[in-house]
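Presented as structure tokens, the chain that follows is alone, the form predicted alone.
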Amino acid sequence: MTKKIKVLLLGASFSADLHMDGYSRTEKAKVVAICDKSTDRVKSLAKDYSITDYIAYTDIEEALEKTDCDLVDICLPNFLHCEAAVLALEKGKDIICEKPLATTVEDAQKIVDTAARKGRHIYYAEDWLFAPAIRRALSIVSEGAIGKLLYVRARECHSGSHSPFAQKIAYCGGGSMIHLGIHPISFMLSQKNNEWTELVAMTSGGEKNNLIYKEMEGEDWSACLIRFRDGTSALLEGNYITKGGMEDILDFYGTEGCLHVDLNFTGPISCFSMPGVNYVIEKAEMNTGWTRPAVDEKYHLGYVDEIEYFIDCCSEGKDARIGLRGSDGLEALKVIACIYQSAKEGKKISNPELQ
């Protein structure tokens, strides 16, 4: 048998959780120990999981020093991801780490160039590009069933963070587009090589010049119109003023049809319930009623292929496909920068690096 992956898990709240699923389901890798300034929150995670042979910590570096490991899963707060993985790339291990790669381009070149010279891996967590709906589409594009591709609507959008982390830029990096719009950025840049000309943006500003959330530093709305060096354009959207639960929805037009995803509310359930169901989907306001009570959420969003490819790149010791390497991370956020620009300049941005 295969020696399993040993793995440091950084973080034990809402992303931990999510990659702790994926642990869960496979037989190649094991988690070792999980370092969180809560020790209620590592037990609490461990005990989800029944996960009892672990080491806590509450101290990166003493975690990073002790634990006998081949991967470390960074699923800290966005301000935290350079620091982390900095530290763990330096001790030659390979990382995971959740979006962001970073709250700023500096401090994603420095991760990028560290497992650079460290010759390490950088496993960049877009799950997207696991989601089994969102492969389905892309199989029926490739095939040919809606002509030349030509335009591409995408975006995620939910009813706000309430994490402190998500109120202030330094923590987050941003608003919404960082947070939330990331996805469709990520997404589209993997399909389409990273080779984007052109963008437009528009946000609603953060703080008082917010559409709702007046005291958030970032923006709580975003969008931006896009066109990639093969002609394709898209338009990509993230925000906090959507109420109902989260939405995860991507639109194909082509020359011969179009196609539609909508990876949070096409289960197979319908259910109307007086009391409520314990849990409908992410962000949902309402138990009550008629609702779409998702199936194995963690699953369809792309988490469990997404982290089960991650431990076979590690074990194989190659580097992830496009999409999914610490330099996508990185042209997400160059992007991202320049999304900000634009709505703050009022103008067009042009790729500086396709010129």
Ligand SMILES: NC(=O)c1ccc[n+]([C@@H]2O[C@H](COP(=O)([O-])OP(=O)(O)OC[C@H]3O[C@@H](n4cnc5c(N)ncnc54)[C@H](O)[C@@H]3O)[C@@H](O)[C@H]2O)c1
Second form
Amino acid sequence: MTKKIKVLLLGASFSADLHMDGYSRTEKAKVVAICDKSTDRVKSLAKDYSITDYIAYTDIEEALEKTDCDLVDICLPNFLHCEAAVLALEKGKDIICEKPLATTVEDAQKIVDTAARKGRHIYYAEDWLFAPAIRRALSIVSEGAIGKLLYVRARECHSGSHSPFAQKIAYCGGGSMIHLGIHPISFMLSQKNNEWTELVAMTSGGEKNNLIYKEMEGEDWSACLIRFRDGTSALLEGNYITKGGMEDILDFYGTEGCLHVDLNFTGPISCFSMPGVNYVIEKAEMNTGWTRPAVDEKYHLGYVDEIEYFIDCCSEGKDARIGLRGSDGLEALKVIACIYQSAKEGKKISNPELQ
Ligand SMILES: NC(=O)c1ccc[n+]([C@@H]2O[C@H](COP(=O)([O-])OP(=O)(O)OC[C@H]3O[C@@H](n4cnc5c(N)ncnc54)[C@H](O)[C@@H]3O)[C@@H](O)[C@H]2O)c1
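With the form predicted alone in hand, show me what the form predicted together with the named molecule looks like.
Now the full complex is given, and it begins with the chain already shown.
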């Protein structure tokens, strides 16, 4: 067997758990160190996955300095992505980076430039591209079953981030569009070779203008209409006003048919429970009465295959495919910056790179 990829995991909370689940299901990698400023979280994550032979750190720089690893997996709050990514790349490591690549286009560009200068790879963690139902839907579209694709409507929505860092623009880079809408944005960009031509957007605007979360600096509702070079249009949305569990929903409309994907509410189990089911689906507020408990949520949302794919790329020393490279994370942030500009100025924006 080829040697195991050694991983330093930065962060030990929600998304680190999603990634750890992926590492726990493969023989091809080993998490050798975990760094989080909370030692309790590191211990609890390691305990959940029964790993004992790892080194715990609380300081990112020290972890990067001392850890002998091939891959640094960044599951930190958005505002720390740039600093951690640049430090890791400078040390000659490949990185996996959670979305968004950074909080600003400038920081994302810095990460991409550093990787290019050091000859290293950025694996941009867009899990939608690995969700089995989305992959199956794309294969149906590409076989021509719904004719020529004309229009896509896609959204990720839930009732608000659990992370304290999602409340401030300086920490997060914005609100629901950068945090949730980035999934449908990155998905569509990857399908259309990043060739968007124009967009127009609205958001709730943040703070007192928000629909629910008046204390949150970023918007709690956002939507964007975007057109691509081949004429396909899309309506892409991210919001924090959705009760009842996370929605990841995509609708495809073609000249000869249509196709609908729902990643969260279409499991084979229906359960009626008066005491409540321990876990239903991500961000579900209720667990009693009729629910549709997820079967293997992390797999169906794409995280398991995502980790396996990035490990393979790292071990073969190759770049990821479109949608999953550092340059794609950068492009998603450029689009999001245009979305915020469009919403603020109330105008349509054309892609400056396709004029
Ligand atoms: N792909 C997805 O579906 C998905 C889902 C959730 C989160 N994410 C992304 O994952 C990243 C992390 O999100 P999360 O929900 O796990 O956040 P979180 O707030 O739950 O966890 C962040 C962790 O980072 C640690 N941390 C903060 N500052 C630190 C520092 N200076 N040094 C060391 N550790 C520090 C915190 O203690 C915490 O454990 C974000 O970029 C987020 O956008 C992606």
